[in-house]
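Just the one chain here, laid out as structure tokens, in the form predicted alone.
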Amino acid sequence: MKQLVCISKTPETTAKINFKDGNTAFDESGVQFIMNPYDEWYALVRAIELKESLGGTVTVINVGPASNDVVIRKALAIGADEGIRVDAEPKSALYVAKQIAANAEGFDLVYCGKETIDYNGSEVGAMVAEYLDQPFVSFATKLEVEGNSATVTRDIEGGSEISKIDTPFVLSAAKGMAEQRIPNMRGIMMAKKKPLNVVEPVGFDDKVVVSSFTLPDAKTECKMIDPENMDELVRLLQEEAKVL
């Protein structure tokens, strides 16, 4: 079974976020980057688990500059067999999906994390499936494969849904799909010898242009209300929080 895992580079969760160039670009100065946790902990690890039990290969793909190679090498250290980097700036979700789809032919399963922790868009997986004309399962929490058929459990409002689907298809992985793996020394050393193929992007007329970024409003300090003063609590919820 041939599996393809889409991985992203994201800022570390405690990074201080700033913008530059008139708030049209993210300022990477002093920012520590990591592999997107949903891609790493759930999508990648489950793909490796299935390779270990059923055979086949796991390939990871990333759209980005040469500085992203460190993230791809980490995926190889965890257990992926080879990496692909599309040598282009990830301009938009649609642009990224187009580049992934152009390199995803012939794979039985294509994985994405349910979202990236920077944009939280949950868009790329569905777009890749559309480009490939394949079924898409979102927010998958469990995946079992037997032959050319898979059983997928996914979160829905108020519960879960179990579907049976034939390969090839695309899914986005959520919490519960697998448990995080830490690369060991042997994996790190072997990753240096595994192939990392850099490919040119396909032509694409991207319709998305960033106008500007803004930071969220600063959080206000916590107000402590005397438990005997419920009238004041109700007033604050109505007039300040505006949730009543």
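Superpose the two forms; the largest set of C-alphas matching within 1.5 Å is the rigid core. Numbering follows the first chain given and starts at 1. What you are looking at is a predicted structure, and each value in this text was computed from that prediction instead of being measured. What changes on going to the form predicted together with its partner chain:
After superposition on the rigid core, displacement of the C-alpha of V234 between these two forms amounts to 2 Å or more.
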Contents of the next structure:
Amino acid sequence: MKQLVCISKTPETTAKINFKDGNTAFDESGVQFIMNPYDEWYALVRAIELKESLGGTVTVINVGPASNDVVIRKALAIGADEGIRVDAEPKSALYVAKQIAANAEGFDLVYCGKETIDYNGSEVGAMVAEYLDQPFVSFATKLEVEGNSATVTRDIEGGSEISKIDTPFVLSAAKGMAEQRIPNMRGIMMAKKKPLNVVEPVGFDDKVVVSSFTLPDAKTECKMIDPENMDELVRLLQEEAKVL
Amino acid sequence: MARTDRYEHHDYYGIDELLSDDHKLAREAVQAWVKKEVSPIIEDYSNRSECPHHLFKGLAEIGAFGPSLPVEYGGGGMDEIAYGVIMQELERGDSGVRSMASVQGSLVMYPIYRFGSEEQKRKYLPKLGSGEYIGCFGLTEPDHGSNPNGMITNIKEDGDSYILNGAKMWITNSPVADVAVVWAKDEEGIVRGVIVEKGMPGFSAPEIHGKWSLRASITGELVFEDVRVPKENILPNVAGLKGPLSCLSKARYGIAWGAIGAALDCYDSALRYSKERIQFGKPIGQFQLTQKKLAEMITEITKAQLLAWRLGTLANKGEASPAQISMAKRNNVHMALEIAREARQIHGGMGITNEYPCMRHMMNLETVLTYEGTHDIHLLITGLDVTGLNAFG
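Give me the form predicted together with its partner chain now, not the form predicted alone.
Once more the chain from above appears, this time first in line as the rest of the complex follows.
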């Protein structure tokens, strides 16, 4: 089985977020980056588990500049067989999906994480499926494959939805599909010998332009009220918070 | 009590730019492993003065044993900076956990790799690298610490064997070790390396109790009473004190990096606490005296990071001298101990509890300051190196 896992590079979860260029671009200075956890912990690890049990290959793909190679190398260290980097700035979800789709022919299964933790788009998987004219299953929490047929479980409000689907198809992976694997030092060294193919982007007239970003309001000061002083608490809730 | 590990790496001078992707991946991987396997349990084990034995297997799986030794002999095939970064992240978790890995890699696998016969390498290294065997290193004796050349442990030839007698003290991992690399004088007074295996008649390794430091690491003695050791267990390619001292250089190099990890953990905890702890209506981090402490801490950490990085680049070229390694070990451990003390103060009364890591690091670092060459001995090594005048003799 040939599997393709789409991986993104995202800011580390504790990174301080700022914008530049008139609030139209993310300021990357001083920010630590990681592989998007949904791509890594769930999509990639499940793909590797299936490769280990059923055979085949796992390819990872990323759209981004050369500085993204480190996340591709990490995926290879965890157990992917080869990497593809589309050498382009990931301008929008649609642009990324177009680039991935251009390299996703011939795979039995294409995975994305359910969302990237930076822009929270949750769009790329569905768009790739549309470009490939394949079915799409979102927010999958369990995946089993037998021959050309897969059983996919999704969490839905109050329960689960289980569906059967023939390959090829695209899915987005959510928590529960697999458990984090930490690469070991041997894996990191072996990753250097695995192929990482850099390909040029396909031409695409991106219609999406970000006008601006805004940050959430800064947290207001926390006031500690002595449990003995309930009158003061009520007064603050009435006069300052205006919730009573 | 299991604590939530909220640690974030600190890189004030952008030293990451000097590291390769491999180094950063190694750091990220070991940091993730420490957060998952070490941080949730270390306070409890340390409190009970118990070694988390199961971590030996985990350390082997992550590749922390001999990462810079060749793959064919059970190592990781990485460079010296990667080895340093791994030790830093392990000691960020606990100096005792780092010691478990340091001893196995630098003091057991390294001498067998460097001085052992091909048969010895094939027999021991893969099992040590995979954690199937635990190793220990016997140099220090009850009456000979800083002066190892005064050792009384000795071997005497007897047919196709040597008879080993003597005792070693303060040996990390000894009570659980399958293999001990022991340094002993032969009948001509020349220091030789001997591989002693668990179960050899006359060999015992009692545990040392009552430590206030490295409480999650097991320490013991090695006692040899007419232990018959086959001649093929002698390390054939080294004679003299340079054998054990070259191992110590390797381990001291790892400690120079490791101590930064302990310092980073203390600083990280203190910085967070200073922003969350409110006194007089504002975070204590807003007070000048707290800022002074934090400013000095990150300055010293940054200097230590640069020292370690430069030492790593020299080591990669095979140009790091024992005296340069000695300076980095001394400086960085002392720096870490001072930071642990300052960080403990920032935490106030909470700093003495095991809800925060500072006091544990501080107690651990008292050992690290002394073992692998005491702080004072390292001062004299630098003194000898810059003056050419020997203060030891």
